[in-house]
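A lone chain, given as structure tokens: the form predicted alone.
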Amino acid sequence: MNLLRGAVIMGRSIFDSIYGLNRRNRELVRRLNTARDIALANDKVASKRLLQAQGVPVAKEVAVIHYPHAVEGVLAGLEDRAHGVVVKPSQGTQGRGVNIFMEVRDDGLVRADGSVMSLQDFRFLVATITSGEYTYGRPSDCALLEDRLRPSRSWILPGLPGAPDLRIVVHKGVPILAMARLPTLASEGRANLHQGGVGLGVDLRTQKSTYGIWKDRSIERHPDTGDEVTGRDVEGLADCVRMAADCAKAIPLGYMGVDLMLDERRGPCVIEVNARPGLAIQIANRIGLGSVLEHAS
């Protein structure tokens, strides 16, 4: 909240506006979503399945794996998979236990980094998910399994460690803040703020990007690439947009946040969607959800 500090907006101070996580948790998440509907956002393959039934792009599912054994009988089919495949527990949170393989080998899956994980480490990746390891208050998950989009690494900024996203706020089915999220060398190329990502306020008026933060400081350049990471254009925004809106059809949820990325072959692509979108996207756009909020009102 440093970087807020002497901010002042219509004559009064920011913080006045800015939405903390208790004040988020009951204005918004508890007020306009139902626990049906934030258990059925937290649940990636449910969420899919709907957001592909509104026409939504998203990922292919490859297959779901609910027990340990059935892996032998998916391990079969997944050489297909030309472009990749990645795994996630369906319940999982703040990309804990996702993993990424670029290829399919008869000894193995190929990360991103060139390494390879063994088919004996692969079941016992799948048996840790399938446990819970990575499911917050719940004893067991299961691991979906799908193709891995071929994302753009140049989307908003040349030259980036990994690929980009988009995280877009929507309020009552109205799309109303927005935030990139660079990868960086410190998040070892993934776009999470957690681990090192760089978050870029987003105008969804100018489509072009604001201010930047990267470790609770502002920032006006890649900490890695040099460029300067405002006054950049977002290729597609308004498709993003739009699909925003639709996710908001597809899952009844007041007050959600979602994930998109660019993909190569096909554009925009949602993620995921989030009942509990994280609050930096505040401080990326320099404005309070409050403020935000009136405005739309």
Contents of the next structure:
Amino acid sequence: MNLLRGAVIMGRSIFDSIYGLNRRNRELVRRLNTARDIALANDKVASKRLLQAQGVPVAKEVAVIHYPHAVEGVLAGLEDRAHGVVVKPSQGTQGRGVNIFMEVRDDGLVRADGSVMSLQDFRFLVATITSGEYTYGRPSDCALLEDRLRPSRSWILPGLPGAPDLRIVVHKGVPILAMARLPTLASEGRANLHQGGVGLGVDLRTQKSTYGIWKDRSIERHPDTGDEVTGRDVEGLADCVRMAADCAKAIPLGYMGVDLMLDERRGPCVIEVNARPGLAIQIANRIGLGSVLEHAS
Amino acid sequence: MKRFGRLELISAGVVFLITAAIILYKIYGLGYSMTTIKPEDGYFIQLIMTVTGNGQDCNLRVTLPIQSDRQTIKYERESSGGDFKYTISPNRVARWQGKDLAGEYTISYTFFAQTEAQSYPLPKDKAIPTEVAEFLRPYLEPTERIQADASEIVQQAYALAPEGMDIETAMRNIYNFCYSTIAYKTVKGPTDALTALRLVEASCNGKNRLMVALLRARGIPARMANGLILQKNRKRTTHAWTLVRIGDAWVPFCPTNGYFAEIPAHYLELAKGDKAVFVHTKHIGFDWRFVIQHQLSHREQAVFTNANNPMNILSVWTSLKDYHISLELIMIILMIPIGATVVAFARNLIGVLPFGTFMPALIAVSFRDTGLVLGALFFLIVIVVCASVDVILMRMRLLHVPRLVIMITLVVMSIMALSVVCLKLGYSTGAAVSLFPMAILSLTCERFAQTVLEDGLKAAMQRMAATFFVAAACFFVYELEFLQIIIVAFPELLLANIGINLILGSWTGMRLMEYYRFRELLRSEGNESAAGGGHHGA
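Next block: the form predicted in complex with its partner chain, after the form predicted alone:
And the full complex, kicking off with our chain again.
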């Protein structure tokens, strides 16, 4: 009888602690985030300026282009053309429309793979962004040009096929969960989990990595490098956690995800904030959000 | 209960109560009748005839369906645009007379038919009667095509039913001979009894002429019946069967489709005897077809029954002239929110992610015209064709809206092409594909193409499959006849739809697919809880 009751209680606690999408949307996103703050988080230009004002290290804003005809002027006025530039739709989602250029030359912009985008094609890219192509449900957008970060490829794990990033979930101003996202060859250097990146839980207390997941399954080693993923130090995690808390002060979302990368020169930098961070972080940490929130409060 | 919002549950309860109150008031206070709302089985049939003339006069005779104990004809309507004089004789022969006809004319005759299956027990151990009443004599006579006096026929008849055999066995022998021994073969034009016997094969009318001839040769009164097989369809053929006088009844037999002493519910009788249903003046162009729809009239009935009640908003529409179309349209509009609820269940309860928010609910509407299988096939063809082009256009970096315009153009073109192909192949339901929602199709193509480029073909196919799955679910809900009728009679049920979604919208439980997604977490979390609780926290 006791065993049965124990099983019921245990079953309920597992069930209660995991957040599905329905519960996340209703109990976290809708309850803790106002529509206005969500819109703010989705606007990369506005949120970057707020974060900068709060003293959070971010990629420096180079220019904001509202009309494609401004492209030549902006490129001509670049301070450090050899340093490269990143172009993003200000209100884009899921990394759509983001282009990274290693160098700006007279004949065009050099991509990471060495190929060159002509100035004409670049103007077209900006036109695509400003006409709202990547901005769901909105008629127009602006293109954000920012400083190209030099993200470390050996943060957390050495010799990765791309740059890893760190996602920290902040609940009511308190960082509660962290997950590193490591690129794989299968994800073509990108760190998104649904594109084949590895998710790696990070214990905020011990500052070490915990469990790895890849394509919804547990892994112990990185599929490309073969390195063990558990028990890794996360350099600068304390700084990252502090920055994540600062982000929550600048943009008052009660439930947010903060994405950071380790810049080779500047240390950890915030890439963006997210008003609806996903739920895979629970799998990588092997803990339901419910349990975490219980401990946090 | 913990997974539902209390406020939402209470408001949903209030909404349900209001809905129930309105419906109960309509039934008990205003005399809405539930019994008349229940479906009454039947077919709405439209006979469309086209007459082409070169200035001559025209006479057209059509045998109309008769009332009998197994078939009821209601709501008859005739329209010939005033070019013809229309009369019906007491024995239900319609006549259209036109003068100096030049060009093409369309005559339509519509009615609602309710038919029942009927079977006749044959008397046991009763001999084949030797005497036949006077009024039955004509049904023993040979005719030009029913050669009951030909020696081959007489021989065959006595071989199948020798002297002294009881009527039941005799009937079974003759029927089996015509049903099984004589092979079925599609033949254009009429086949006479003798030819059918000699070739040992015949089409429907040949089989029946042979059966009638054999019976007559054996002294059993028999005649043919001509009619229509009722299926949701367009038809350009009639069907013949045999009526045999056994005891005091004309007992039906169908040696084509295998009905022995019974007539199925979907046979509609148009004419008795070996008569053509259509007779027209020579040298005029004449064509005809039946358009058969199952149970269309019920929804009308459901509304009409309650149309005079002050609270039925739909009574406004019933006064409109062409109520067929608008009532159908209103019904579809009323059903769409219910389809949307199906989508909401699929998304929030199961975790299936189709393209677009309500795309499946709208896609399913178009399946109503084509049927699920054909509809899905068309959809797939259009999407594969157009999405491939879209992928190319995206690679060409065409901007969004102009690209969508090209999409919709291609969608319209492929729909037209499919329609034409279907009509050429003789699938008239394929023509209904022209009612497909073009804008939705174009958007689906767009989403498909985008998913192909961003997440790969496999992911796109998966979401397409999810879209079809949910659309099929919506389609089955739309096809629920009880729901169709009840929603037209009580449109306030849409309030209950709001109530359902108030509850669903407050539910924070895990979606079915998430149990799979979090399966490892569910396992490990269980272990850790057992080991003494979580270790995380800031």
